[in-house]
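The chain below stands alone and is given as structure tokens, in the form predicted alone.
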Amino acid sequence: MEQEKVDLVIRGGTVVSPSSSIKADVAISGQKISAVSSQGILPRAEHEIDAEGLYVLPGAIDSHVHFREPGYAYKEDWATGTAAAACGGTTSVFEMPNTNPPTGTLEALALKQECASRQAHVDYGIYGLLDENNIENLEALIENGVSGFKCFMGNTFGNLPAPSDGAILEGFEILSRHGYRCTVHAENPSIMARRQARMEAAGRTDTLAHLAARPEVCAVEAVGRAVAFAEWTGARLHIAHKSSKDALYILKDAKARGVDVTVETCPHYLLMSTDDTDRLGGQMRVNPPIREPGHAEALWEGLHDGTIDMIATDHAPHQPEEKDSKNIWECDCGFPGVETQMPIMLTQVNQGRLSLQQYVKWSAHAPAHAWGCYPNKGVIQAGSDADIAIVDMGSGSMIDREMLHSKSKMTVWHGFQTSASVEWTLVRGAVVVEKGVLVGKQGHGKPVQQNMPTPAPRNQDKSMEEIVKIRF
């Protein structure tokens, strides 16, 4: 039998499962690994990687991402986030449909479909809208290519109105049908809307305003009621960028139940608190907020028992001067992390908060499940996508906005000292950032592939669909 043809080799490294760390060398045939084997044994290749010294781990995939195309491509557009993504070691992305048109009807999915396939650098799954009027286009929108669907149960950025009660378990319903997970932005619309109106009325405007706006309890309510939601229909549920302390009972105990719900915090949940406020005014305004001191501490217990499962970012450009009003509810939501994501968790490796292997758990491995791309992504063995992100683990700077590549030219990281580095970065085989320097093209990112489990409705004799069917 012929050898299969190996066009690159990846030699010397350590590579990281989220069970071992074995030295070992990675062959790589066109976008696929093709062996990964003990040192030395590997022949020859045309393109060969000398990863000495260096650890050789899944690419990230990172399930929150916001790159503004269309509508606001000024803060970002497919090409500059996913180069941002790329040269952070992260190999796929969800994107978020809060943009314009919002992606809740076909013409906008082709629409944003067409932006990322001539831009992307990295594969990329786009999130649906879930809305109070597109309920009759969920169906349409996965069967055009949809990775999942995103429901803004709290306002942010575009200000989005959130759907009512019923929208939502209606929604919830058609997804438990098809398998498909739902993203909720889990926080209470009518607490915070007036809490912030009274503030404003009452001359408030200092950053701390927007904190008491969306006390804790908003997630409290919100997560119990998509958890009861889901629970009921049998509808997959993702609670996106988890802040506090408060709700995390609820998800253990729905966890411990057998709810198919997922979680994700991100770094700035994890490192900062209110402290950071007088250092970063108006350009730490977040959604949900970055808290008081002795939340970050239970978000990283609930990294560690299983509560939360992953890490994300909620990268979210915006121009600085959208970011530096004195008026904190003239700052727009957000802030770019998708390119400081790696570096910085991988510094809390060196600093002993996590280890290397529960690092790939929680950036490659839980979202590759969660969002039906495992095996292809979220693991290096042979017969999976060749995403891979080799770093340096003795080997930091400090992180400048000038030298992001995201538009964004603001961070919250600036100044912030690493001690790791993304130095490679391959996308199904092909070697997109090289020695830390982005070398793909524009257009290499592809859709990612899906295998969803098989759904499990339940309740579906109370649908909407079989009630409107009854006639008396």
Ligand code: NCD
The other form holds:
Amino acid sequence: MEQEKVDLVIRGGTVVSPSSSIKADVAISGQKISAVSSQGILPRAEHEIDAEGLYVLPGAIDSHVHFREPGYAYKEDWATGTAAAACGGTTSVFEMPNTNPPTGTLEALALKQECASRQAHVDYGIYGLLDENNIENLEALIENGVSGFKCFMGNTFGNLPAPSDGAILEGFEILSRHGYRCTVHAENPSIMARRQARMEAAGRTDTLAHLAARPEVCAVEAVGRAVAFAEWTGARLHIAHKSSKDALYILKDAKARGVDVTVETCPHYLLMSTDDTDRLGGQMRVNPPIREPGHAEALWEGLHDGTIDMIATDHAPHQPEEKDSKNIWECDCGFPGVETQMPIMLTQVNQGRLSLQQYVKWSAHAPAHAWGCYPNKGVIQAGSDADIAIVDMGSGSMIDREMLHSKSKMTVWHGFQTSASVEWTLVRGAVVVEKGVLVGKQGHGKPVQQNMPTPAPRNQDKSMEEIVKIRF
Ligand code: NCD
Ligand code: ZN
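Shown: the form predicted alone; wanted: the form predicted in complex with the ligand:
So here's everything in the complex, that chain up top.
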């Protein structure tokens, strides 16, 4: 076999996978990793990165970001959102459909694909919307390149109305035939709308009113409903931003029964609580809300016991004036997070709350599996895309919102002390961040290639498609 030309060698670092941390050199040829080898064996390449004392991780894969374009580019666009991702060691993102227009039609998808392909620094998947009125578009959206679907069962930024249960079930019937995963924002909309209206009428405008409108039972009910529809149809399910301990038992049971459900949580649910309310005020408003002390510990436990599969960020940028009202109902929900996730979570590694191997499992390995990207992504091995974050576990800094690449400086992490940093980021072999500085070019990012496992539809004889057939 002809020897492939090696373009770049990462030398002297410790390469981390979910099962091992080993000192090894990594050779890159074109867009791919061509060898992972014992140190000192690989010949010199034209380009070399000295990773002595550093850790070489698969780039993070973030299942949940909002890059706002088209429609709200003043909050974020694909260039700034993916620059933030790259600087945070994230090499692939899955972007949500609550833009304007929402990504529920072929026209809207084409608009977003154009924004992304022109500007992206990192690889990306684009979510299609599953809503009340676009069930007939789902297959065409798949054919035209969406990576999965998002169903807003509970209201949030963009105010997309929650589809009826009938529409969700019918949508799942269709997705199950294709093996595509549907992410759900699992909160019950009617409970939340009623409670918010009553509190507004009663004059409650304080920060905690938002939490009071969205009690844990909203998630318990919606997670249970989504699992029921997924189990019945065989559709693959992903639970976005798990924030409370209460619905975890449902997910644990569902997984034990073999339901293909994956679950994410986010750094703010793992590390914050209502104890931060006085400090952060309306900035902290996010859906689902950050809850009372006690939930975070259960979420950590969920990660450790496998009920929660991965860490995502729900990167949700807004402008300062959209977040600073004294009236909580006037503050937009969400805050940016894609650039700070890795340093924050690696700081937790340094504090002993997880191992570096677990971090790699939850930030890269598990999402790569969930979205059908493994082993192309999510692992450092010969043949995989060279999507790599090289990190220094011994040099932190105080997070400063002015230094972030997102258009939104409204981060709840401003002032948070980290003890680790992202030094280099590579996306398919190209250096996009060098010694902490963005050097990549817009337009380098490409749609992620997916190969979802074989579809496993169930109860198709009772599906909408089947029952509307004329029978004599
Ligand atoms: C997100 C946004 O701003 O788009 N906001 C949020 O509070 N999380 C939407 C969402 O994920 O719910
Ligand atoms: Zn979100």
